[in-house]
Amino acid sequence: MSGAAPTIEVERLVAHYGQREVLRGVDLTVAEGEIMVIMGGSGSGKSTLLNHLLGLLRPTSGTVRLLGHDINRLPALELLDLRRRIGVAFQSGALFSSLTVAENIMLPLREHTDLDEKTMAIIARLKLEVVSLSGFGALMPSELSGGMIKRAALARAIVMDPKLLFCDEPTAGLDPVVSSSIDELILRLRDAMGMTTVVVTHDLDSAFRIADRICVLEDGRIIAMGGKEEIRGSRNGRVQNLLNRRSEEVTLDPEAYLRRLIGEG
């Protein structure tokens, strides 16, 4: 991805939940057309970073620039316009149970365009074709398998032909074969549409299958960043614990633990 202009730029991002610091000076750049995978253990700050990239949370300090715009300084109407250029595939799929698959996919078109019904239906069918769900538009979400729901969510995320695609745990809860098909779909979408893609995942196999680069978070900090071989060869013990699914040994100080329980630690 050398030479490509940055699509996402995060500088010295700090975030808190109350008094607890959850992001501690994160710096991250994602190039145009790149697939960046964000990994880390539970509580490492992955979801918080994703929410800040989407502009759903405001940072304590630092900047987030998407497509050249500081999203925390944009007026509301300009931020809305920017979000039309961003697609999001949520972990659960987040399809509306009362709407058909095709109606779910058409929702962004209804909200953000003046297209007529026939044109929206054609676009929805095209996107279903892209994600290999041709002919399933009339079904309800309850009639779909887990993998099909993920595909439908991706179809909705790309219906506006976004420049940026964010995927939250796209293979969570899927068997290895279906997970592999979702990975292949993400790669095809990037190649066909030239989208910059950010994927948050716990799935190591998926991460190393699709990533151009991998960012590893731990305790709100980036502890490793690089290509797949760089991450595999990292000498950071916490990175290797994550890759090899090893738990970290924790030495418990009984007195310190007791003080913490009674609010004195």
The other form holds:
Amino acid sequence: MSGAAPTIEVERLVAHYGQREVLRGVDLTVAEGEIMVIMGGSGSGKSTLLNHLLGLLRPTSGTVRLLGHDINRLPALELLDLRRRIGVAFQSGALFSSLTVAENIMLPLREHTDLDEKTMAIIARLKLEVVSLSGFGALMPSELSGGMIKRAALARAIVMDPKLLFCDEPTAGLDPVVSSSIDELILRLRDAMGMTTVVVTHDLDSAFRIADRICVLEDGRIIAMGGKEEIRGSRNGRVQNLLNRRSEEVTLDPEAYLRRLIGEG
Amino acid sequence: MAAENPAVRLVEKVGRGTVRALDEIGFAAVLMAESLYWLVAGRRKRQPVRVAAVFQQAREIGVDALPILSVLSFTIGVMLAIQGIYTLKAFGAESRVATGIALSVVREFSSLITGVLVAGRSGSALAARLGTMKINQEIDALTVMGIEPVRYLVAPPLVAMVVVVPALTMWAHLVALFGAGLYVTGELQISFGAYVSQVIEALRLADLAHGLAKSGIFAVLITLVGVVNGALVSGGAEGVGRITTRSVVHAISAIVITDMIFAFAVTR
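The block above covers the form predicted on its own; next, return the form predicted together with the partner chain.
Below: every chain and molecule of the assembly, starting with the one above.
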């Protein structure tokens, strides 16, 4: 790691949904050019953490600094400017269903740059080429398969050549061949453009293929963080459960169980 | 904690409903203020409200509504003529029917029928579109791209509505008066020219302004009801269906009630 300031700095992040505490003091730093994978089971808080990193939710306390700016203190207009340097590929793709694939990819260019139509079309085709979707620009998102939507979303995320890329479950629900091609893509983007990348996933194979470091989240806390080997060698039982796909062993309290069943729990 | 006493429960329900309604009205006011802000300051802040988007909305709200609006206003005009002649026959005054028709159409019926039609066609479409976008994370996607959602999604339809709904109302005036004229000239054996001059004689500029001002207010109401409902959607595809219905019902209620208040305040 270089001595430069980290691209992402999260300090003591605490967040609630209503009364329920979802993040219980998360500390996380991601260095420039690093690929950080955030792993965790369902309900571990990883999606909430991602939404906080994106500035879509406001934390109860703690700070999130992206590219050196505290996103919860930044004036609205500067935040809009900061967001031009950040790309996000959502889990569902979140492509605009009323626009073609190419128009989707061109939207950030159209809104943020003064490029002429022809240049934008070339850039869009270039990015489609990068994600191996050349020739699909004229289709509507509803005409694409799941894997193609994810790749198109990735193309849109990188169209402004961001310094920082977030991917939410880029390989979830895809067949192994397509998911490994998306992993390759994320690695290539980092190598070619030096992007700092944060990937949220529960796909183990994918996580270990692309990660420089892995952070394992459980019940709103980080329970392990480190390189692939460190995570593999972790002594933490819950980390091992996640790695070996074992279900959590829950000790059953028969009385509490009965009370739950009759609705008094 | 749900109270056991039905009376207390009722009070609690009314209270929650009131809070929610105030919440939504406040949200609508914020969206309105933000839209105006981006309209005025957007270009300087590199978040311009696109003219192309306004035109596209104007076409969907306005031009595409013309055929059905023409049919409805024509029908309303004929209906008013039939009822007008029937009513005035009681006093033997059916020759004055053009005055009644002209005032009813221009002050009341055109703006009302246009408002109801646009609420049903475009207000609901707006709510459904925003609701679907919210559920598909498309609004989040706009936000993280650095595209301000209010300026991109709310300001264009707001401008388009405020321009197009009064224009549609003007068109409805013409078609309704034409339809009424066809019936009146046939029934009362007068020339169309005589009917037209009676209509023009009956109308003052204030009557026209009354109808158009109302339709401008309706335009704002329809847009805000649509976007507030769309933005507050929850519960997947079923939720989108629910808020679409809700936005039509709310918009039409708002139109009818505002109509009455406006007429009360201005006419007396």
